[in-house]
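Have a look below at one chain only, the form predicted alone, in structure tokens format.
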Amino acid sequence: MSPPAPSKVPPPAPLDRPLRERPGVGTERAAQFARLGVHTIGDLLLHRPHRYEDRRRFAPIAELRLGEPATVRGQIVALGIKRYRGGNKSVFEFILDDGTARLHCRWWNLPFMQNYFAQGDDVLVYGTPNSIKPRTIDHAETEVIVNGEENSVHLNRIVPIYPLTEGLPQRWLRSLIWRTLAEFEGKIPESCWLLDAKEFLPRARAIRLLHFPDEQSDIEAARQRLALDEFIELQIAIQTRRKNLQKHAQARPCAGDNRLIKTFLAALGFKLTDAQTKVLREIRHDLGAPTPMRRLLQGDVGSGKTVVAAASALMALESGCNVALMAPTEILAQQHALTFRKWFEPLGIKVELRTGSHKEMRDERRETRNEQRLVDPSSTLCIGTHALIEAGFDLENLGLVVIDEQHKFGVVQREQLVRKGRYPHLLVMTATPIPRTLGLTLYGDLDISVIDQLPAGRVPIKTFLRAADKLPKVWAFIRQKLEQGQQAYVVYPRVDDSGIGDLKAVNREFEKLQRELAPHRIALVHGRVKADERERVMKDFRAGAVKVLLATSVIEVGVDVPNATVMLIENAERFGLAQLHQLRGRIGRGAQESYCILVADIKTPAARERLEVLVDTTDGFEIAEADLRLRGVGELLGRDQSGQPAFRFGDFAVDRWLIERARALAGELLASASTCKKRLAPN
């Protein structure tokens, strides 16, 4: 019997072939491309230019303006290296002449640059003049023009300028992409989703115009088409995950019977807002559904999310299930423990706290039986920090998971807690309103509820932006408020003085502040303060024994002291808008007028524009959109935020309409359950 024929491995698709197979690439160049994340022919065709130069016209050197970037072309008339005493410092310089004037191009401490140029070379220079007498550009981007060598690629057109790595020349890369497009453009597959050709370019055409646009408008049209493909792929993944949950997960019935909620609401002493009531109806519907709830609750600072979380927990507890609530900091977890014990213990519900420094158990017998396992069948609310997702923690009959300040946790951490039970319901909350674009992407697998109404009686917070030279007046104002019996927060960006720059640190400023605000008692709290000391300080501040709390952003969440009416934040330009909005939310919780004072370096227009957003509005959603627009998603969420999608072309700040279109198209595609085929709507 003859052995079976070896199975043939199908050859890779054309765009999946390794880049090293391309003529002229080889092992060394392939290693350079790998540093840029470019491994295949497809990766190369999606290597996005970081800018473009319109080389159909150049600026005359004589017309260069200080601080304004420009591209010029001329001949090198002189060049050389000047070395300074000791030989450790040098400057390489060439002088470019285009017939209108001369331009000095300099590179400091890069003597090897002389190897790239010769007198008489025809050179393109892009940069920003830092001097006009003489006209000078330091560390410019340059490209030597070689007569007759693909000038149609490098000249007389809108030319792409690519991100590079050491040893990879701009001109060589542009030529490689030109040749690769010529060979592979016809092999670029069309996406499988139905698109209107009048609205969106075909994918192959978009890739060509990405690299070699005919007009400036082609660049954005190409980016939008390729961004749409990225968003659709993401939406398909999100919606597929949601459909799989609905198909395979059987939820515990947790809608409750109202026996605890009625008593709880009656004892609150205030009436829920219409917005809170609406959200609770949405949550009750989800908790009684056959598939597990996956809901995001957004509400501005002080909108009453905690009460909604409490009522939601009571629904699950009424149904005989346990509830876990995870908070990002010990301060917030402790605040929740105090609040929920006040609310729940009169109802006979046990509230446990579990953080890095608190591992409470209800009795010694259970601790002996299993040191860290909660096995009491009676319904329990367990509040904790990251300690809840540790391997040693388990909560039987887990019906509902509540995650507070969702933006502080990654997607993976969220999933770790959910896996503690058998498909528990999930409610994630944030007081940092999420821009619509992020709600459709990072949180696209969640239904979204919004509390868009503040409780009655809240007095709007007044916010002021001041330069550091106004601090004497600010301290005088704070002393006046303290003498009236009110309390204040003072926030600095650092714990200790690093010796770098002029950032203020709480440990360094503590004694100065004691002198400045004497005789009023000041206390210090930050992440390095031991838990028992931090708890004592917070207790004294809540009781009014401490008049001023000096802190870092550790108080961003979890501090609720109605008598605190002043928030001073120094070096405010170092905080994000959403974080400043959260800090500001620590005041304005009582009936007295409250004041937030931002002290910042506002010399630059950009810094002033950003902080003026806080002065102009207290609307968290408006602030969140501005934060996304001004800082981008990477800075907004943190670069290591788990679950953050990496896009080459998509831009959360401007692509909301594309994301919404992608969501609809992905839904249509999954609903049809048809095989993807190449298809475009007719012209």
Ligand code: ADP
Contents of the next structure:
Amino acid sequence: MSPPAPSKVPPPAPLDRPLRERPGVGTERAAQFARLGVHTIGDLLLHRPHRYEDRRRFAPIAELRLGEPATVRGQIVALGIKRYRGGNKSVFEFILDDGTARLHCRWWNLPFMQNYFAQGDDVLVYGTPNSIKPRTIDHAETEVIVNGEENSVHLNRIVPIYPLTEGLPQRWLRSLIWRTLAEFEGKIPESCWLLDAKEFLPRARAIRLLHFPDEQSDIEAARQRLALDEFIELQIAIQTRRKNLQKHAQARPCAGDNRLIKTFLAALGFKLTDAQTKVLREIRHDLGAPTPMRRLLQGDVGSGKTVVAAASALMALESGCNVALMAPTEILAQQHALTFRKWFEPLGIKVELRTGSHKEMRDERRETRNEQRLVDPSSTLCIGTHALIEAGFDLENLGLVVIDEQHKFGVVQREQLVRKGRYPHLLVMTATPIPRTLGLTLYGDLDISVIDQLPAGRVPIKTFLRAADKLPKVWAFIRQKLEQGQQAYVVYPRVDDSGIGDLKAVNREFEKLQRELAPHRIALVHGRVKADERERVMKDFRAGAVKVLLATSVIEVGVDVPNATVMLIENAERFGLAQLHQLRGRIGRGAQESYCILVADIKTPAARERLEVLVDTTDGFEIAEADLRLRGVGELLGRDQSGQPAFRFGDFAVDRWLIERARALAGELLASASTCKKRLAPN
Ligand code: ADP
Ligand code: MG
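Next block, the form predicted in complex with the named molecule, ref. the form predicted alone:
Then the entire complex follows, led off by the chain already shown.
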């Protein structure tokens, strides 16, 4: 055996070195850190405290107040453990005295706690008093003060408190970070953009202040600098991808020549809104450009994105290319297939549906009614679900890909989809209004068009919030609407992939609903109903044979039945606001007054306030901002979080200006890349 070839890989930069090379970090500690996602020295330096304690002064025990968290310092004057229930249960307790009063600290069923304390120990206690007579804190966070040189780290300053994992002591970790900082602070690389953004702290300084701030205000200043680095890194990735596309990708000319669109618009039965026309102009421009289109089309529910997709598809079809349209659910794919067949088959265009339940693509090869084909006979619009098309999509001569209801999909997935074809144009449509902060990150590589206008004649939806005990009145109201010939949705929290218990609950709900609303016909759809059954139900609902659809959030996106004017959403507290807004968008599609009734189990004023956002406004942007603020980015974008950037310091809800700044700085950095070597610290 020949000796291994000498490694050509340069040694890792200091901050990339594994943590276990640090003195005091053995295999066991390294494993504990790994559980926290901390592997290298750089990771350790970015391990973010979850709170801080001002240990320059302590609250006197005598001044503790019920329910208000505080840190106190005192001596243990008594301690002991009590066991009961035959020794199965225990409570360990010590009494702390700081000269003003005494505090009882108790731990239930953690008998090993007694190993950590001794009479006379000088102890810091952080917690929330759960009783004042006597003063008591249960399950406090504690730190025994050890006299010695280290006290400058743990006392008389604003002290970081870190997220821990089992076995990792707070005090030990703090000392490790202190020592590591002392050694590595000088080796933290700086980025050259700092010259253009002097109002930010240098990175090394920010990392020091993140752990050991001099003042409270240093904490936020440090966070902002570190968040900016995260945003810049993301922006560089986004902008680089975009640049590469512009450099390497050749687009097929797809702007068309108007001959199909004209016929299509004339047969449509309504006039496009100004907003739709404006957006189509932008799209036509892109489709004629040498670089493939990358465009996000935003428009609130009901703003008429489907027609825009259709007209865009026609441009590509006129140009002799094929088009793919992807929808997130089978229901929506089927609905689109119906709509587009109605619109396109008279024009001689083949519309294929590919979904899980239509495996051998249902290509009926229907001959067109007017026999006179206006396009190349192979011109095809292929409609399917994202999943199916992701799996193996092979449409020849693909000119345009339209992705409907994109908000469920992250950057990575979008990239995968598009790589399938040879740089087709891409139009991504979403009804979730994306707050600008998110738009710049999730969709930073896309141009954005907005349909900011609803078709004329829409009557605003009236929304009500009701407690569950008002349900009988709600049923009466729905019965009345049904008798007037209208239809309704009843939405029940999802059963799609959760337990069998949920399925039972929705079936019970179905029986109850049948009793309440008899003799009107009711049908049930959810994720576990077989596709052909679901298709039949939707068909009957569209045709008006089924009056009420009991559904889970599978109907959330895209379903379009204008005669449905009432929506009852049960357990509304379990949904995010943006999702409720989407659901509500299923009604209010015709000329009749529509009603959305949110039935919720409201336990706190905050929960009520949250849902009242929906009662107060139908503006999707306002709702999305509120959702982002109240529940975070995960809720806004749905459960499927794949492909989303994760930030340690950045926060979409508050960092809009930082994101804008990062975008500009990243642009300058890329423009001057040859003179200014990008040196973003590892993280
Ligand atoms: P969304 O943007 O939520 O996908 P749709 O495309 O489903 O909305 O459109 C909602 C309804 O409005 C459909 O029934 C559609 O035919 C209708 N519509 C679209 N554009 C117009 C318009 N300019 N005038 C009147 N109705 C329109
Ligand atoms: Mg739609």
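If you superpose the two forms and keep the largest set of C-alpha atoms that fall within 1.5 Å, you have the rigid core. Everything numeric here is computed off the predicted structure, so don't read it as measured data. Residue numbers count along the first chain shown, from 1.
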- With the core lined up, does the C-alpha of T306 move 2 Å or more between the two forms? no
- R57 C-alpha moves between the two forms by 2 Å or more, core aligned: yes
- Item | Displaced residue check between the two forms: A572, CA, 2 Å or over, core reference | no
- What is the magnitude, in angstrom, of the C-alpha shift at G86 between the two forms when the rigid core serves as the superposition reference? 4.5
- Shift in Å of the I76 Cα between the two forms [rigid core superposition]: 2.7
